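Only one chain is given next, in structure tokens, and it is the form predicted alone.
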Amino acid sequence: MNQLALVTGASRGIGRGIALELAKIGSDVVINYSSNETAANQTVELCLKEAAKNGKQINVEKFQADISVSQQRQNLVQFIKNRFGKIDLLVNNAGVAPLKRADILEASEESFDRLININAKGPYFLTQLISNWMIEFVANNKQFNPKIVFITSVSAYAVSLNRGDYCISKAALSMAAKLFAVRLAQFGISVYEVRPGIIDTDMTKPAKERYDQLINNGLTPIRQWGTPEHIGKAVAAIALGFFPYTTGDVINVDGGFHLRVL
């Protein structure tokens, strides 16, 4: 039986390249999407052919569901209760940038809690719902071994002062992917925190310019943007079970962002 997993916020950029890398692998996906649903549907057939091209059969679906509301949320796992009766891998990747970038000093309140409520809240209580029904699974399961995943940022720790709302919901689902990793391990279940740098996704492209030359000037020791595909190999390693003696690790896929060099 292929493994099941749930990836948020799947219908393009990051989310699509963590469901094509998890398809390439014989992972069964269900690819949950907020309003696009013509991109979700390319997603599923790229998974599809991924999957054909890798000789491995597999299940995709896709479900429209706002993880930032609680009913859709509660719905998302009831359809995957009733679809699939078991889950072995959440990736929690859905996320929004800030509609404006604006100082910190001028910011809205309006904006800060969309972005609280969409990165940083909706994830957190979808673990929540996730959690008690992995728990309940390995209970009567003792071979399963469940694994969870954080898509945060390199901007839960590097300063942006014109989107400090986008930094502060993703410092949180930074300490989120902590907490659940040392309330879930006792349970078997793993909890990986994979932080990306600068990506090649519609997020940055109104920044292309000015991470173009951050990157030439050598802003990341590896002089290139990341890409999708790039944070999908991570979360493929993670499904892999390449870790199986870590939990609450951040692994970071961003060029070597986080190096500090003298």
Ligand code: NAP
Contents of the next structure:
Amino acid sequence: MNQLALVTGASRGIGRGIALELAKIGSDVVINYSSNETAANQTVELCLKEAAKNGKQINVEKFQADISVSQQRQNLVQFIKNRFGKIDLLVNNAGVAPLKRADILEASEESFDRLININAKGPYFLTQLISNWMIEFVANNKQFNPKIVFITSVSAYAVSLNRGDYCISKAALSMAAKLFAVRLAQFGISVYEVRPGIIDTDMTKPAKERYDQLINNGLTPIRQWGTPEHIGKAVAAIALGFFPYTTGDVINVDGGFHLRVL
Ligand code: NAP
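Structure of the form predicted together with this ligand (previous: the form predicted alone):
In what comes next, the whole complex appears, and the chain from above leads the way.
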């Protein structure tokens, strides 16, 4: 029986990259998205193609749910229960940047609430919901080893003064990964934080020229943009169980951005 992975925010960008790498290794995937149904349909098609190319037969479903809304999180989990009856991997990827970057001396409370709700509170309570289901499932299936991944960011620790709300939401999510890692270890559920650097997606488009310059000037020791595929491969390695006897680890996929250089 195939593994089943839920990837939130998988209609575009990094989430799509993760879904494609999971499809390649033969995992069934639920593609969650917020509003872009056309993009979600494309991800479904691409996943089926990638799986077929790799000789795998998989099921891929899409499901619309705004992860910042409690009822919609419940609907998403209920859909997976009805359709698949289990979940092996939750990837908390969905996230947003501020609508308008603003200095922390001026940024609005409204933007702060939006970022915290979508980037931190949503995944925190989705993980709570799914963890409780995983715990039940593990009690009846001892060999079952589910996993949870949080896609955070280098912004969990790097200061960007014009998007403090984003930084705080990602720092909070990083702590959520630690909290769930400790709480769930006794049930055989492993939790990982994957920390992307500068990745080429819609989110980074508005700052493309600035990042081009920074990367060329050596901001990342590997002088290249990251891609959704890079993040997808790290998540696929986790899904394949290539990190036994680990939990709570941070996997930096950032071209070496996190290294301090003297
Ligand atoms: P993106 O290209 O803007 O894609 C965002 C995805 O999240 C879309 O699939 C979107 O769905 C979905 N989404 C947004 N709000 C949602 C909500 N409330 N409920 C459910 N889904 C929602 O962004 P990305 O660059 O791939 O970023 C993905 C994750 O990686 C985010 O958590 C981001 O913070 C993190 N990250 C990105 C970078 C980077 O350089 N790009 C670096 C570090 C971390 P729709 O298509 O329906 O709008």
